[in-house]
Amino acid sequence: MDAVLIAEAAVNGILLGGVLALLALGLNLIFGVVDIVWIAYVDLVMVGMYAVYWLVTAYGWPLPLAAVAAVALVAVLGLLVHLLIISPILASPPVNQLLATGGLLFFLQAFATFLWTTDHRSLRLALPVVEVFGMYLSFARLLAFTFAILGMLGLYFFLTRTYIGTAIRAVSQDREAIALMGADMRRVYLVTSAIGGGMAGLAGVLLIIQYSVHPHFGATFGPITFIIVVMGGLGNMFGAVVASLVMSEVISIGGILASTEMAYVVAFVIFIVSIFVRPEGILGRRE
């Protein structure tokens, strides 16, 4: 095997991974602070990717104004699940949380079925491919994983040098002390399904740029997102960026050295072990 082959796929697990860490970043901030898996959390990106590709393609809107539009869009989508679907069951059982948010994944995906088919839908960007040391690497992902570092450091700023971002952490800490010193719970709530809503819909802005939209696009990320999240630790961000990275160049480099479909294979068998190794997540903390 080609050692330039080899590095260009690992490289591009790089790439690839700094997407699945904001997906995973996301989806740990709602879970560390409301306590609530949110099922529905990819297709929440498959929204945005529709936004981007209908503002720039039917309305004509500049790729740049579309992107800060359709984050804006899933964000008050993020704040609306949030007020009409997680608050009024927070305090029922997971089970019940987990079938509130599985059904609104049904809804989205059938209702984006309704509206648009399931055709598969892409931006089709003359974007250039870029030679570095013998690789050949898709300016999109070079793109997109500029912005999803930019968009993680955003979150890690927003958290640690701001009033109510301490307020977060201090809640995905110990959510019963901080009820009793008299914080506002539900503005923290929805401070932060408005951010994990945020980062989807950019999420989605960089995944519209590589990939193609359609009604069932979540079952794509879906999974690996939650493998990611889970095997990192739940609630753990910096263990979420370590998976994504872990189980990106397993994907990258398993499908050059073997199939696509084998690296899923053991990228699940890994997930697996690690489970059974430490079930509260690689780096999250034991009870």
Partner chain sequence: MNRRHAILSLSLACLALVVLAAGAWMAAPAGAQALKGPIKIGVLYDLTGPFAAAGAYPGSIGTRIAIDMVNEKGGVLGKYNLQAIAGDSQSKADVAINEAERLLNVEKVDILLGIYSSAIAVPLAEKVDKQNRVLWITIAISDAVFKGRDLKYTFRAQVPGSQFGQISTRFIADYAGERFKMKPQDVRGAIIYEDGPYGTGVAASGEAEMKKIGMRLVLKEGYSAAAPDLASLVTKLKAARPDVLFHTGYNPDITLFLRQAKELGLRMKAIVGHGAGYGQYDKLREAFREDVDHIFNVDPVASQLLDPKKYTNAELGRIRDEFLARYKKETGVAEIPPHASMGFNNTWILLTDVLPRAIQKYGGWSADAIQKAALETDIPEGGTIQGYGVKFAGPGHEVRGQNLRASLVVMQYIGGKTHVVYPKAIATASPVLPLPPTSPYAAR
Contents of the next structure:
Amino acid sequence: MDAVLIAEAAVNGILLGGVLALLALGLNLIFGVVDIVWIAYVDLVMVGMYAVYWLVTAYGWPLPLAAVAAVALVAVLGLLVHLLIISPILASPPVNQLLATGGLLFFLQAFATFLWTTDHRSLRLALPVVEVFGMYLSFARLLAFTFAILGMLGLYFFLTRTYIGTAIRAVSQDREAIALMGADMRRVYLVTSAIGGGMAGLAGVLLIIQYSVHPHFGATFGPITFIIVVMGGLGNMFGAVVASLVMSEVISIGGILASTEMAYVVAFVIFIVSIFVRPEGILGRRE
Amino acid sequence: MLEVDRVTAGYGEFTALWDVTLRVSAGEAVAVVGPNGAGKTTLMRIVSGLVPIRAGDLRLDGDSLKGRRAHEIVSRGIAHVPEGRRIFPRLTVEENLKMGAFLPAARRHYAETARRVWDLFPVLAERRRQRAGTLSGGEQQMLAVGRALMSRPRLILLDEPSLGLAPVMVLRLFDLIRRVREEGYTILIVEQNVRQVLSLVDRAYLLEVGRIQVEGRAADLADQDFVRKAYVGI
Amino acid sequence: MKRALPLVGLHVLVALPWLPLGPARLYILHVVILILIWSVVGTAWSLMGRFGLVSLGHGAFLGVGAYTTVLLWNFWGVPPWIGTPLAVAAACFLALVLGYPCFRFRVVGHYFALVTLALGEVIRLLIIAERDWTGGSLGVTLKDAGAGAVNLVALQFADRRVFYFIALGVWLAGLLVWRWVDRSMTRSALEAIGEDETAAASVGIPVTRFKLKITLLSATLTAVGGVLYGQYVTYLDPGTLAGIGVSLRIVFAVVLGGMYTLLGPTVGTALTIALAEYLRVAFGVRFLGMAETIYGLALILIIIFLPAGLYGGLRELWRARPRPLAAATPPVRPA
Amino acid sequence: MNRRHAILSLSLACLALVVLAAGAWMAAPAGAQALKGPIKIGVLYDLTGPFAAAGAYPGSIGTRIAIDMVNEKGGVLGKYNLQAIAGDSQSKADVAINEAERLLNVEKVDILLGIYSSAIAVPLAEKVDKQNRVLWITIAISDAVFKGRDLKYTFRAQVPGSQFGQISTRFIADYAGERFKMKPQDVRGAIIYEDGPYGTGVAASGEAEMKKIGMRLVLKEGYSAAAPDLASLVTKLKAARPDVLFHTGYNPDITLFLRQAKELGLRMKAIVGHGAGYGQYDKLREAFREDVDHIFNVDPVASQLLDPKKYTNAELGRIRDEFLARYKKETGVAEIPPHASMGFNNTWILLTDVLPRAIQKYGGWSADAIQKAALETDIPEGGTIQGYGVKFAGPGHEVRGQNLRASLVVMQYIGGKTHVVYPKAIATASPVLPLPPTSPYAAR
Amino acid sequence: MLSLQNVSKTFGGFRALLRVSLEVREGEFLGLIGPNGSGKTTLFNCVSGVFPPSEGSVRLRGEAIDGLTPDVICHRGIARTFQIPRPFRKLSILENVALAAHFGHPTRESDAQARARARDVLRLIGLPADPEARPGLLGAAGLKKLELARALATGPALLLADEPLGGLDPEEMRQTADTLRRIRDEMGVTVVWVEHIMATLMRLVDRVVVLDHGEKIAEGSPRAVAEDLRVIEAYLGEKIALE
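Can you give me the structure for the form predicted together with its partner chain, which would complement the form predicted alone we have just seen?
All chains and molecules follow, beginning with the one already shown.
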């Protein structure tokens, strides 16, 4: 394989990693703060993708406006998920929590099928091709990467510069102590779920410009997102970003050296082994 | 100011406190001493709303706090420095203090309160940008106290502040608590370190196996043999 | 009376192929066979699930079971009589390779679920990646043995009543295994492990070995279910038999029915399959996806309001109805 | 009731039932059929899911139009009305199997007709045939459906997949000297395919043909039609630097591939598609606009492209025009996809050739009557609206049930229109080859 | 019988035990005391195999047992109770104990035998509750007794009892303490007893070992230990020493 092509795959891997990192951060936030794995998290992304798709193709909205609306919509959805599903089972065994969000996954997939059938739908954007040093970079991915980075920066500033954001970080470190500070846990959870939802919405926007959407879209990025979150370490934003980049490189370069499926196999095996060796994540801390 | 009125409480099937009555007046410093497992920490957690009351009542300035959740109790002016410090290790020192001032009322006075805390604990001011987890045990305990002060409380609950600290550090810590007390805060403190704490407070309660055994002025309790007996057994 | 009810049920099941079901007889038989096969898998899953070992990767055992026998037959003509033990062995090997380190390093709860989820995906992706002989993403068809309606060597039968009885037998065997575990010390031990590993170990229960044992048992039964599916449907595809999708489907059917009761998994499986078929038949394309929408919702509601599952929950309610004298044991106050 | 008693009674009951039933079982007859209509036809296509947009849906419309047209004339032979019962296989084989069970055993259809995807046709054929029922395949092309299986009641007038690879390779080889200024042996060909029976079969035939001609195969790679991303495949192709890409796939994957190929700058002299997703020109054009110009597609000819003078009788021309008019009216599309023609034509053959003979000669539309009638079908070249003739392979033949007279053409999309460019004998235009510089995929 | 040599245990940077050496004699009733966080439970965990010691060796009758898993150590004859009762709540009281009776031995007895022995143990411990009831119905005292019954059912030679009196009222305390004594006297089981209720402990044990900050600071007869200045410092604070 030509070195330029490998470099090209590596760069495209980084670009994909940006969006994966965004997804992982959103899930990590919820996982770390509310301590529940939303199995259906990436299916919220699917909803966001559909939202953009329909607003643009059926209602003729301009893409940026549709994007903002989709982010808001999925944020509200995140809020609802927490209110309706998560909060009644906060005290249930982890198994039940996992399964309730799994039920949500079924519901979202099936309801999307019901509403929109299983057809693959894509925005027909005519985006230019970018050529740098003989490498071809997907403009859609560049765009997505840029916005993913902006989204992450936004999250970073929110979490470090605001009271509620700092409280969200604090919750994942000591959920009882934060209540002693006078923070209402219910509110912290709600805000976290809304932000997690918003991140999923943003990821949806960035993915619909690259891929077509269908009701089972969540299945393509769901598993990889979970393993990135766990590998990066709970509550560790930096870890999530690093794990995303590592995994997307494995997938991207593995894909050209073997096949896409084999690359994913390698990624999953790396994950399984890493859980045995370092259950707290590759960059996690031992608690 | 604070009245704990014949309170019974526990976890699951386990009853940790039986019929405990206790009172703290404004401006007073009161200690609860007693051996391990006596229920001291549970008592503190009841006051701050972390453990529900089964029977009895809890009043602040005459208003019942029964059934209130922790964040509501903080807003009434009670700050709890929990056992084991419980600072947020991956937040900076300053962010920890910010969290202490989470209540909107406290937030408005953040700068002013923070200045008082920096004055009280200069070592924290030096390390304000450091992650709290990297502080030494004593510094972490100071941070925990400072963080509690940030909510501008009227009553501070201190749960085993000397636990796990080196002897020298314990001395310094008690000095600091004394200064906090001199600033006019009302204090309810739980301690194993009996001699130290009795020199600090006005009154004390001896709690043994979930029940108040003795109550009295600190100076009177300090010399009594049964305190030693409660601890060492003979 | 209590004995009689299951007995009557069993008689009905045995007689089913000859009951006057009208013109839809063969179709009903087809659906019942599918229910039986998936119930075996669900029962197998609940062997682990009820003790808190929530696997989201049972698709892996299912897929390995089904593909091993079918590929052995298609490529080398190895009959399923030999293929099945090999498939079970392969599934057990997989369970061992994953289970031992998991249990040794105490990977539990969410992490166990996610590790098994990854395993399910690994198997699904491997099946797709090895497309030259597994048929890739769109699946592989079992080679026809030819030679008439009944082929005992190849376990292929034109008459589906034969399959019906095989499925019924395996299903009953699965229930027996479940009950055997339920009635043995093993259940108490696993229950204890599920609640508190440290405490369980401290009274001498070899935790890792027991978890491994139940995992192997579950994997075996799942693989047998996979073999059965392959032989009956004669067509395998990675989406239906491996990966996260089917793994979740198994879990949800069981949770829907209830994993703590003998018939819970079967009831859940029957409900999900019957509902999907009913909606498809009754409404065709108009309500596409409605079946799963309904049971997605049902799942959420059940987990919130009836954590013991539909069957388990109803049974609890039934049991909790006021009973004469002896039943109510007053809480004993220690002296 | 004690335990032993229970077991005893149970086993006795079982035994009794088995004995009682044995008679009924043995005697269960296929059933003599009274000649009373309607003739029930189960029509099974993927009305939803990825295959729907890749051609199954247009195929189902074609089939429906054929049935409507026959019914409007009073039915088969003017007196046996047709009743179509639709099923949706949702682009999933397991759903297809359940739907087939329902159509055959609940709806009691006499004939199961349709099937778009080879992945569904392969398992289904076996199952339907075992139940001694007729499966009439209209679209699925994979050779694996018939090869070596000796199916008695399964028929397909549609072209077999193996021909796709042959004709596309020969087409390129024939034009290599003239257009590429290369010997066919120097042409670098790459084959990519969806990994189901359809793609695999087409790819295998293409590879065999390339070997025969001596063309250089620089990459042969399968991929999952549901793959989330094909960027790595594009990169591999870039590394292999093919002159010609032979691609077989469905709609979603082709869309993804063409998009990523453009983004990543994959350049070639020609892209040749093989039916399915490439046959859905309107969908591709919707997604890529003029980017899809000059891509080739191998398929049975879309009937509107044929010169009516080539039909053996004039009636066929009128039928074709009627079908085209109805299809356009119903869907409003400008370019009718080949799948619509396949759905129509292959249903039409059953309704107007096989069924009348079965009724007249073999006394009805039982599976056996249809089977016998189908084996006697003998339609010459030009005798169907897609131009090919029909003669089914009989017992003992390796692909028993397959139409041996089906044929394919190579089409090219030029400026929004489809033209037949190969075989040269029936070409309506000369191919644009290599890709002109206006194409984003053109080698520079 | 049990011998610890220079046992240390660190968690991350935290030293929970520091070079603790300790001998438990056959048939002894040993009290292990120390303030909160002095490492008593950590010591039990190291002995019973919950985690291996970071350094040092643990020997039972001369055989090294450090690094073995808890079930194996249990089979070797060491049983323990937990400070906060950890009953199996989904099992009945009898099942809780029968499980221990069944699995506590390397050679497992039959289900029926295990149940019979479980009933014996429950009687000995004096747990009069309905044995078919769930542990949830027991109060704090009942749970503490169940802990003890479960440990005892494994048929240990050495019993590590972690605060069996915590949370009991005085009458219950007296009973439980008596039971402990009887376990030693009548069954010949060696007992190591961690307790905060000093009055009771000091009255009953043969010998006391005191831990503070993970180190052994004193050892000897109850009276001697109670008079020990270092012990008083450890419990009441450092003021005397600093004055």
